[in-house]
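Just one chain follows, in the form predicted alone, and it is written as structure tokens.
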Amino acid sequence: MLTLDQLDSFGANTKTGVQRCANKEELYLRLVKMVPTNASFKALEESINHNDLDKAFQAAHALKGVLLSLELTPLTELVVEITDLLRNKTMMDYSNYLEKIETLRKKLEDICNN
């Protein structure tokens, strides 16, 4: 069962995250459990792999909103960076970002499923 302590160890700011969920810990945890399967992760990767920076920006921006709201700090930091790069249509190799994001997404998924 997912706990705030596990998310704190992941680097999340659960205190603020729970506050944003009307101080309802159960709601916060339910929302966090949905994050690893968010379709925007796949959309981000696919869009970048197809060099569609506009769609990649849309996916990154959607993720940024979710992650900021839930205060999932490690993922948020990377997604904020990639969102800014995509907003500016920066042509570069995004594979390092995608790998780091996927590693953290999997780590969060493991935490949520234990």
Second form
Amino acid sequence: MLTLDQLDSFGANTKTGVQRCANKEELYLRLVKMVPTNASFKALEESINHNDLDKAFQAAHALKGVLLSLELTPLTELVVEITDLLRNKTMMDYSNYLEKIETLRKKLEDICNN
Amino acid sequence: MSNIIKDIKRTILVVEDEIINQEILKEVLSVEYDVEIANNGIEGIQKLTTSIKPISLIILDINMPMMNGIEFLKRLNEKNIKRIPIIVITSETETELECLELGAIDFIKRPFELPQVMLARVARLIELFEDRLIIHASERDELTQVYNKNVFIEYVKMIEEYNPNDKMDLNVLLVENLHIIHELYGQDKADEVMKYIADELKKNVKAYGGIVGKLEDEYFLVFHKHVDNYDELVKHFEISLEKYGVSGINFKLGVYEIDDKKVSIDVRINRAKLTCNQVGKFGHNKHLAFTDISQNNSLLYEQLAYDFHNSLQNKEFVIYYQPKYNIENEPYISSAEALVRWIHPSRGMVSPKIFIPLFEERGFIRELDHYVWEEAIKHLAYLKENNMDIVPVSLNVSRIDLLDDSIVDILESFTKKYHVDNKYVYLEITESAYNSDSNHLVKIITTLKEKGFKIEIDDFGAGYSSLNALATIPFDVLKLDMLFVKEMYSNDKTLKIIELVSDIAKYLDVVLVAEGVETVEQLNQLKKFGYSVIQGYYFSKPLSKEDFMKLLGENKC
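Same protein, the form predicted in complex with the partner chain this time rather than the form predicted alone?
Below, the chain from earlier opens the complete complex, with every other chain and molecule after it.
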């Protein structure tokens, strides 16, 4: 079963996250479990691969909102950076970012599935 | 906001595609609100148009598939749905301005603030918005759509607060001869004229950075920056009326230049109206300034009459006490007469010689008398509570007070309320009161005496002689009119009469008082004649409550 301790060691700021969910730990954990399967991860990867930076930005931005809300800090930091790059339509190789994001997403998924 | 509407559970529409954010918002908001969720702008519009319950607030995400937040806002504007406050969720500062322009009133940034903060913000916005709607509905005069009086006053206050150094004029405009239009062409036409004038007034006043309100009937209120010369403004307005083409319609403008902002807005309005009513009496101008005519006596009276109720409420009528000294042996204060003084906010001390006759004429005197009675009786109670020696207080009773049976109940209600024995209350009744319905008068005075109040015949010898009054009115004290004392030595007859009155008092076994005593000669003469109580500047002028208490503290009775 997923615990706050596990998320803390992942680097999340669970204290604020839980507060934001009206102090309901159970709601917070339930919402965190929904993150790894969030469609925006896939949309981000696919639109970058198709060089559709607009769509990629949309996906990154949506993802950012969710991650910020739940205080999943390490993932948030990466997504904030990539969102800013995409907003400015920076032409660059995003694969490094995608890889890092995917690693953390997988890590979170593993924790969630325990 | 009143509690009745505070207790209703309101509905908030959340337009947000991300399920995790939906869940958080729903959880937080559902503590106090019903929450409707729309996954995008299209669903949002649908919810708005189909929702049975009114939506009190919308929380809107910007990035959404199908229809994003910006589109949603644009759509609302097209549909003219502006009556719902919208908070936009954003992390993109560049869209904020666009959202504001499209009607959003606030933002929630991601990550969301703490639930308590969000709830407080939402509650405040709903409250402000609902208040605004209520105010908008009730702030205008129904016919002319200018501000009603109360709202006008609020705006004047606000404008003055923000521009404390600007000189402003508060004016009243009267539309004349509207009744003629009404008779000739009917109500609808008269309404149309009023509406036209209101619109023209608004246009004209706008040029001077002002506001327009409605006072009553055909009176408008105007407030704008000070104008030195009104000729041009008035000419302008005349031309607009001529353009309308209804002959016979005329107007008068009363100008009140504000020199002292401490003068309440109500008073200023009254003065401007007063001035307005005087237009035409001083020449052919259509406008007149308060300062031009405030020297005029009739206007002074009008102003004082207008100010009466405000002054009463603001306790600008103050009770002074003139001690009466018993001089049988070593003089001491045996009682005091309560006298009313008017500390007028702009005119300073106004003489009772001016306002008492005026208030008698206008029918305010009973109200004032009741106020003085209560204040004086309250003061007796205060002395008692502070363990000071108390001496009886004499209250002036106007003729009109005695026409009304309720005087007994009114006086007793005060003495009961403040736990003061009736015997400490002397009622000074002028002899001339006897000229009216004497049977009724005697009945009331008898009742008052039975209740323990002391009856004092005031101004005895002034006006008509009324020995008959002495025979029929039961009384305790006889007070010689001050004119006799003043003219004591002008001829032998006066002196004789003063002595004669003393004999009457002895014969009737009542206390004899002389007032208006200023010199030691007068005092000695009166003492020789057997006058036992003296009131006058020789001993003391009327004193403020505080000074009177001080003097009373030194009194050896």
